[in-house]
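In the form predicted on its own, a lone chain appears below as structure tokens.
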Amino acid sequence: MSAAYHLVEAHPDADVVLLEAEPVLAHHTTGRSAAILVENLSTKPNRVLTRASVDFLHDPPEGLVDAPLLSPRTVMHISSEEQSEEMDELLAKGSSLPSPSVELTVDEAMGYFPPLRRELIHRAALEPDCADMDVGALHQAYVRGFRRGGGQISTTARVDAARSDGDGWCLETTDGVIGVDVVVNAAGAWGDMVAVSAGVEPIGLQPRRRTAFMVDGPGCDTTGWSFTAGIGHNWYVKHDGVQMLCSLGDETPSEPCDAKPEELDVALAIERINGATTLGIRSVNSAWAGLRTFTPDLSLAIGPDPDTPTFVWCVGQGGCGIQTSRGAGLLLADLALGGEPSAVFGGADISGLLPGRFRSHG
């Protein structure tokens, strides 16, 4: 949706159309997003992309929202002794944002997540200018966005082959034949498999699987407390109104799928949380699954094919894919058509985000 409300802004000339395979837009990974707004995540690539949405989703533009985005939300990471060099790469990459990572002492984490064990923390740290966002909002703001430009939706459109007729590209969907000059490849794990139906080389994405649950909350009031996770994301929490909302952080390799939630995952992670805090968690409210997909080296791809120009890749958001969407969408539509970065990317290098660096002569 991003790529295409950035399109029909950039290019208010062309006729966009969106193919859905699912009945319903967001059915897959964006509609199961825990989404929270951390700057001093992901690779540099990924970071470019992150600056260049932050802006928009603080002040999006006029008309898009009916309330804001975000809701502010501190972050903060707790290490073992053993993963004390952990620590120390996560404050680095934190120390030249505009609000820094902050190291925190023990009784300072405790404050900001009173369940903690302490006498499990060696050290904490605190990214405080964090956020949660409304992830269904920020979809619904780019389907306006699009429907206001003259985009065109179709659900339940998969496209089983596209073929180059020269000129452009012929589209066999289950809604029929379209006709289009350019394609934009924008389906997250299934992103290498439409690349193949198209006669273009895949880059090796990988779809990995994430299990999330909700538990009752601990009866107390919640207010400030962090969303809270262990130094390699090997578990974490955050509270939601009266319920709190758990993961492993796991990573499964898994084929492109509608994902379902893992029993041993979920037992797994209550394992952790309960030797990592006092919440003593017994059972699960609900659970469920979804795939974020990397490119091989973790960064998105995206601007056209180097092989194939009018066949553009969107693909790879992995686990910060909402918050890097207004800067993937943007630069999407800044290359899609043979154009260069917008001035909201300050002259960054994009090189890492180019989908040529996976081709041997690219």
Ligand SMILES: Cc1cc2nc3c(=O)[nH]c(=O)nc-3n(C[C@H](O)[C@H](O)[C@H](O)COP(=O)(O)OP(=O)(O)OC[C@H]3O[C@@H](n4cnc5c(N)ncnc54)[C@H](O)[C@@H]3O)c2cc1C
Contents of the next structure:
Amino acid sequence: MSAAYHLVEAHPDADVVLLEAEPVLAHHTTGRSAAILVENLSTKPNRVLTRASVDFLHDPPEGLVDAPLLSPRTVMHISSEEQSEEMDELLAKGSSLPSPSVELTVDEAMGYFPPLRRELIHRAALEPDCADMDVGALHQAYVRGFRRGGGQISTTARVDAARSDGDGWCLETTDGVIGVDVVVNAAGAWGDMVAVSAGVEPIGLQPRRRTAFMVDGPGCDTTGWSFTAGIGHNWYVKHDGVQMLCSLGDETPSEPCDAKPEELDVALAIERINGATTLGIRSVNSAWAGLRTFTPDLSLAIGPDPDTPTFVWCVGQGGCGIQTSRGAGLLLADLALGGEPSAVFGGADISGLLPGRFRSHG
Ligand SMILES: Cc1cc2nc3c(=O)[nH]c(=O)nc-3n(C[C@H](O)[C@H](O)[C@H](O)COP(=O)(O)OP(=O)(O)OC[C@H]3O[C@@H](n4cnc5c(N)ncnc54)[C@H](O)[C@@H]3O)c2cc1C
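Show the other one: the form predicted in complex with this ligand, since we just had the form predicted on its own.
Now the full complex is given, and it begins with the chain already shown.
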């Protein structure tokens, strides 16, 4: 949706149509995230996209949203003695951010998340300047901006095959046949399938399932509590109104599908969270799962296919597709028709985002 919005913004003369297989938008991964913005996350190329997104998320263009998209939140990572090296790496990666990651004392860590079991904290680090994102409102902002720019949305319109006729593409969809000049492949977990259906070499996308669930909160004032995670996100928990959102941070390889939560993953998450905290979780209010889809090197792939330039990739959003959405959509729109990255990227190295890196001949 972000790519579609930025395409109409950057190319007002282009006719852009967004084809969605499902009857509603955001039914898959976008509607299933933990909705947290953390700059100290993911690969260097992906961080370029997050950086290019932050100002937009803080201050979206006039008329796209009715309320702020971000609410301040801190993120805290906890490590055991054996995970000390991982903690050093995290602190080093976060040291050059505008709000650098900081190491906390155990007392400070307890202040940021009082239910922690103090005796299990060896080290703790805080990301001071994170945020909860209103993903529904952000998605609607892109929809609104896209429609305002003349874009059209067709739902229940799955692309089953794309045939290149030299000048452009003939798309066979469940809603009929459509002729287009350029195809943007933003099909999430299905990205490689769409490529194959277009006769384009896939790039080796790997969808990985992650389960999340809601439990009752502790029933006290949780204002100021951090999103708290075992380092490496092998469990995490954040308060969300009167409930707590929890996850095992699982990354189970999956085929593209409508992902469902696994009871075992929920049970293991409860065991880990109860082991690390005094929350004493006994029952689950709701659970869901989504596919986080990664390229082989974990960075997004954005831009024209090196062998078929009218086939443009926008895939591999992994676990940071919401917080990178502005940067990814903007870069896509910059590159889709052969242009250069916008000034927003400040001349950053984007080579680690281009799809050609996955082709030995590219
Ligand atoms: C539990 C969990 C927690 C997460 N937490 C965060 C977080 O805190 N912060 C963050 O930034 N990110 C987070 N993410 C990741 C984020 O949600 C994803 O990176 C992002 O939503 C991916 O968006 P997408 O548009 O690529 O995929 P999707 O939302 O899955 O969209 C792809 C769309 O393509 C459609 N499609 C597929 N094939 C076709 C076809 N042939 N024709 C037409 N349409 C097709 C699908 O129906 C789907 O609607 C989380 C993900 C999960 C699962």
